[in-house]
Amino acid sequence: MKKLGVVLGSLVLVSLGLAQGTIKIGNAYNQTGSMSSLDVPASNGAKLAVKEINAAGGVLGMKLELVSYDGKTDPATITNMATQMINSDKVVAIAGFTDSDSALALGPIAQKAGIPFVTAGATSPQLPEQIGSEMFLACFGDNVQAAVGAEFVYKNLKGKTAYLVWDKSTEYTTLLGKYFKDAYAKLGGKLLGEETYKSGDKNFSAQITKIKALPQKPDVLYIAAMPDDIGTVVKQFRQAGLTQPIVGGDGYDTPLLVEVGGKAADNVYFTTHALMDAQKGTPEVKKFIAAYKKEYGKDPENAFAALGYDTIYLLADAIKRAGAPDPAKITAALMQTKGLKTVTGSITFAGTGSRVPQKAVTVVAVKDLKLNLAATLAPSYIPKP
Amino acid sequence: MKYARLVVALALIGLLAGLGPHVLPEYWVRVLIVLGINIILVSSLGLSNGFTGVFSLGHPGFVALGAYVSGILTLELTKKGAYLPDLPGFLAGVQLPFLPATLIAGVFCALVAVVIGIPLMRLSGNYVSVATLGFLVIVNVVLVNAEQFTRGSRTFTGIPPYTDLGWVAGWAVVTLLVLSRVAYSPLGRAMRATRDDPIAAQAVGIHILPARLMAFALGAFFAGVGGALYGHYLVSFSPATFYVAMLVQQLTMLVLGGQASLTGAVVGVSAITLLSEVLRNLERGFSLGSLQVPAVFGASQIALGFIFILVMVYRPQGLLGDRELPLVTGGRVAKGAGPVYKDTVGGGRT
């Protein structure tokens, strides 16, 4: 009986010891719901980082450990999510989501409680100061992907005109035009117009029956479409006769381009995180790409597999640097990064006084169902958040 | 008596909504919180639905309406310059606290609900129900349109955290109140009225037009001050908040908890939102003993779904039917003298 006591009274002592030597982080992902197709990757990323960094002897001497709920793309549910995260599990730090409308569902509650919220996907640039000093992107904003669009049309693919295109049912497609639009004005391009969708639609007869009425053809059309959507946009503007390159954001950075959009998505450019391709893709890329094939059994479904990757390294490397599993400490280890390699380019917040990190944009030229490096940029002229 | 019974529950609420944050985790403050306004809003859903048989699916379009109204006028100056720079004169200018703001978003929902309810109400059956949906789809639109006042589509934040447990419990003691006075009085009376049969309802002198329309505006109210308290507990929300996914909830809620009962709509959403939350939480991935449970997630929407489908079957009048508390009909019922619930539109067996 007494033996029997000294083991138990061991297996709590050796349990608590284990509970104290790890360190726990959010991850803070909708795996159902809406924007699930974005997150599930993002999350799974995430697990391999933490994999891999626990399989190379964890951080500070102590394990990671993630602690994952369903946002279920609900913002109550994503609040109770939050709280309890930060309440009951006591996590030091939270990663997460990919839209802008989790992000800020989460991100006043990790504020108040002084808990940073470092998101993987989100790009919004004006969510820092949305929600304060413990929201940090992994990144970058979209006001720099939509400068070096403008800039890839102004000077790569010489187009002195355009046309603008955007969702307005979603903040991410309105923000991107928004910055396109500053952007390539200040460039010296022209814009010869401007017409707006919502998600979903299914038919753009009204917007291509306006470009073709227009007494002078646009070099190029600029096209800020969510992932659902942009297949269907680029076959009917192909059918109708509209040829000229197409630029967009990272929301075409989906299957479904190519998929759905066959040989018309040829002469379409876009700007994204990563180009995720086996063979032609940075050397980082292709490390990524075999791990997460060899953990999953497939290729990663977009660069939100490796932002999700990503933003757990960038939190691991804080933690380091913080010295301690300490929230405070890691927020301030955190806007000290410095040239921090990543799958999806190097990250930097020490001495540029800002939270989402300023990263070369990979332009991505699609052409006979491939993708392939058109460019890798840093835009001259960024506009403000 | 029972008046007795009704300060004792009062001052129970009062002690939960004062006692509550200082006591529990912050995790189930947020959880009530939550469940009472899942409460105003469902139960105010449940008096057109439910008492009048006019089945409603407009209810998310006042919750918006609430929810934005009360955000602009609590918005802070500063912010308001910086998230919403178009906004006419009148409302660049004004900084209301919670409470006015709230009364005037569930107003101005009120009145909403009596202009289109005017040519609405004169309408039953699956119609009526084809009509309100309309008005949830021309919100849903107008929201994502008013650019000027509600940020368009993108999201509407920086709206002041004012929503605790007390302004919660107190706003959901009120609706109840309020609520249970005119469903138990000659005015309800004549709302299950022209819900069982307008055809004697109106043989016997009531008309119908004004007893619908009535339990549309009031319900309308309570959803615009519902709407606002939960749009001052997310501080962000957007157009998508308060379309299908939030109506498809507030008529599970009532519909199992029962239409025609108040208790019934308490039962409904206590009964879903303590599920949703142990189910949530199961689906994370559990140990029982040697057992290792993997994480399942999308696990509980399926249990949800099956534990409404086996209610539906063995209940399809809800938990509760049209049965209440002795303390919200406050006696002005006889007992088993209650109405023959029928219900002709929501999916029961008649």
Contents of the next structure:
Amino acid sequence: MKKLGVVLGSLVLVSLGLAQGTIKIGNAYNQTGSMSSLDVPASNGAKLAVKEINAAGGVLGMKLELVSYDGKTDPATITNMATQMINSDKVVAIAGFTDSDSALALGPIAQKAGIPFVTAGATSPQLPEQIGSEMFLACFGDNVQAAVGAEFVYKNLKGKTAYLVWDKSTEYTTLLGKYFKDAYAKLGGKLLGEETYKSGDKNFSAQITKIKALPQKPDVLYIAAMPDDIGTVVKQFRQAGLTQPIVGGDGYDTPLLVEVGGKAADNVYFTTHALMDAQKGTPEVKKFIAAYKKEYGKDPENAFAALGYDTIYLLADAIKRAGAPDPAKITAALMQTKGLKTVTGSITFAGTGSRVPQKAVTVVAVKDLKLNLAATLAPSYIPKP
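Moving from the form predicted in complex with the partner chain, what structure would you give for the form predicted on its own?
For this one, just the chain is written down, with no partner chains and no other molecules.
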């Protein structure tokens, strides 16, 4: 009986992705498609973290192995990818994605299989409740960043009036616009109107015309946009003579903002997870930038590179505390995470009743094609998820 138990135990270890002393983690990112400008850096950050952890001896005496596929920013591809990772590759956890729609495509499959899923940058605070007990965020929620955006508009930019424009085709931008509206009203700001568009639109003349026709011009424009769209949006708005500050969320944290927008990106502000600046960043950011540059020959493209990196360290910490690369034990250990220091801030789930960490939010200002630190804030009021 003892010998049989040893054999069965070995079979269990192999089934959990431990063949040849490895712990398999799903690396779920959109390497192509509209989310690639955020997901590729995040995936690179994840690969860097795994390399560092393995060089330091791995976790529980075993090497981490990333199982990577391209979600192609396509829900059908993402669901197939999730099934492959779980059923064929036998991953014990999944890390990935920087948008909520992709997380919503993969999440239910991981939940049904009992596999913990930590998203690097999908910021909807509703995800844990929508998906279930296996869903965790390594990033702050949209209600927090939208509240910081509202406070920055009202207090720092002295924007007593604003106009809201939001992309109605994605979960992220819809929620970001909703939370901004709530927080801005709570501060006493007056919204002069709002307008929508759909991701992929190339002509924003209808929205511009409505804003220019207002009898009272708004002090600030808050635009909830996806990374593929924001450069085009700011360029057309500036060409039409709308010179007010434009404020938005972490979807702006893409090289495309400056590459496409050019000088039109001046006087644009956005909330994000950290400023990737080797001179002005935190000590953790500076260390990460140096390691990323050594590995890839360039600076991190945005904060999502750091989030991908942090997510792997979060999972590695949980696996170590779990004492075994068992999905159920990893989930339990994640829930007990307390004060884990990462590049983008401290992560705590233990005692909070939430699987969304509370982190400070960085506000970035664009001037002369460069990103600058405008503020680091924690909001005084946070809209309910």
